[in-house]
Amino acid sequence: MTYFEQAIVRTPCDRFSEGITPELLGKADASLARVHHQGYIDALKASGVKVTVLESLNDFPDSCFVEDSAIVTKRVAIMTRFTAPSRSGESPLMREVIEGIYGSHIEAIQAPGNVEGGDICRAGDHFLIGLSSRTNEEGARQLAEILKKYGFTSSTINIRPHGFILHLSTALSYLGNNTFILMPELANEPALEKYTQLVVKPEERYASNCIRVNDAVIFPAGFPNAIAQVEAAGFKVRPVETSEFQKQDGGLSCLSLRIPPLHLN
C-alpha cells in the first residue's frame, strides 16, 4: 500500500454552498463545512500525514475540493484541465503549491483534453481513469501517456452510461491488500476483475468514497453497513463527518491532494 507523507487541503470559503453542483441533499453550510473540514484535517494527521492548509478562495466555491486540481505521484505531478471555465482559475494558484514540493517535475494536461483528478484512482502503481462528463478521450490519453513516460501503467473505466456517478472516485476506493470497496453499478467492470471487491448497499453509494490514508480508512460517517464490511475485512476504519460536502456531491478524495515520498530524478 502506497505511504502518504503529505497533503494539501484548502479551507471551504464563505461561497461554498454556490459551487458548481445543484443542492442534493439541502444548501449547504459553509460554517459546518469548516467544522467538518477540520476533523478531516485531523484525521490526516491522526494518520502520521502532515497537512498543509490553503486559505480559502471565495472567487472559486468548489476550490476545496482540491483533488480535482492535480494527479500527484512519488517521480511527478501531473496539472490536471478542468471541463468546466468556472474552476479554470484554481489551476495556476495550485501549481504554484505544486512547484514548491515537486520543482520542475511537473507535467499538464493540454487542450483538447480535459482531465479531473476526482476521476483518477490508484491502486499502487496502476492508474484507473475514469471517462465521465469531466473527464475526455483526449485527456486520458494524454494522462495514460505521461503515466507510461513515468513507469506507471493505466486503464479506463467508462462511468458515463451511470448518470449520477460525478468522478470515478466518487464510485469506488482502493483500500489497500488488493482490495476495492465500489458501489455496486461498477462491480462487474472488466478492469476490477482481479480485485477483491467489497460492494455497498444501494443506499450506502456515497460510502464508496474513502480513502485509504497510512494505518487507517477515514470513511464518511453514517454508514454502519459499509464500515462494518471494511472492518470485516480487515481495515482500521477512522469515521468524519461529511454531511455538508455530500451536499455539493464531494466526497473524501475530493479535500486532499496526498503526497507519497519522492523520488525524483
The other form holds:
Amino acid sequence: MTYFEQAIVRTPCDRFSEGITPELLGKADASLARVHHQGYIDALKASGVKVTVLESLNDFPDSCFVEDSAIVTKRVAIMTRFTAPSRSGESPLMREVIEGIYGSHIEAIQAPGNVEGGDICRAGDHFLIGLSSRTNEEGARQLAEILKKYGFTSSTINIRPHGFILHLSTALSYLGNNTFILMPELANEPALEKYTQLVVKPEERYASNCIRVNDAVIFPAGFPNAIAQVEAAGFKVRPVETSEFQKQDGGLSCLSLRIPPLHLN
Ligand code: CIR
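Instead of the form predicted alone shown above, give the structure for the form predicted together with citrulline, please.
After this comes the whole thing, all chains and molecules, with the earlier chain placed first.
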C-alpha cells in the first residue's frame, strides 16, 4: 500500500522535549521541531496528500507521534491501546478525529492487549506486527484477528532481542515494489524472506524509518549511503530534516497517520 489520499499530523507541543526518550542525543528544541514538522507537512503535500493538522497538546509531550494511536486501513481503523502510561490519553482524542473519517468503521484493541501503531508496518494487504516493549502478545493476537476479519493477512516479528529498537517501524519500512529498507538486525527475519531487502549500514540505522507516499519516499536527510541505496533501487527520494524527532526516539512514519482511499462497507 503506497497510495495515500490524506494524512493526519499533530503539531509538536511546547513540552515536546519532556516526552519519552533514551536521552542519547541531547535535549530536543520544540521550536526547531515545529520547523522540521512544517517541512514534513510540505513533503506530504508535495506527494499529493491532503494534510489535516491537529492542534498541539501540551498535556501529551509525545502527541505529535500520531502513528502510535491508530492503525488506518482502507476498510477499517483500529484504535490502539498504549503501553506507555503518559500516552494513554492520546487515544480517546484521536478517536474523535478518526470517527470523522471512518464513522462507525472502527475497532479497538482491548485490555489486557497493548499495541502501539509504530509496531505495525503495512506491505500491500499484508501487515507486519512487531512484538516489542510496547506491543504484547495479546495485543498482537487481537490485531491479527481484526485484520483477518477485514480480509488482511499478518505476521509477527519479535524485536525484543534488539532492546534499542523502540518499535518495529523504527527498524524497517516498506517502500513498495516488494522492497523493504531495514536495519541489519532484521535481515534474517523469516517474515521478510520473500522481499527484496535494502539493508542500511549500521551507522545509518535511523534511515530504516522512512515513508513511501505516492510518487516518492519521504526520507531523513543526512544519510547519504541509505539515500543512494533507495535511489539505486529506482525510488525517488524527498529528504526532510529530523534532528529533533531523533532526540525523542521518533521517526518519519511516527509523525502521521496516512490514509489510503477508503472502501468502507
Ligand atoms: C515514545 O517513546 O513513545 C515517543 N517518544 C516516540 C514514539 C515514536 N513513535 C513511533 O516509533 N511510531
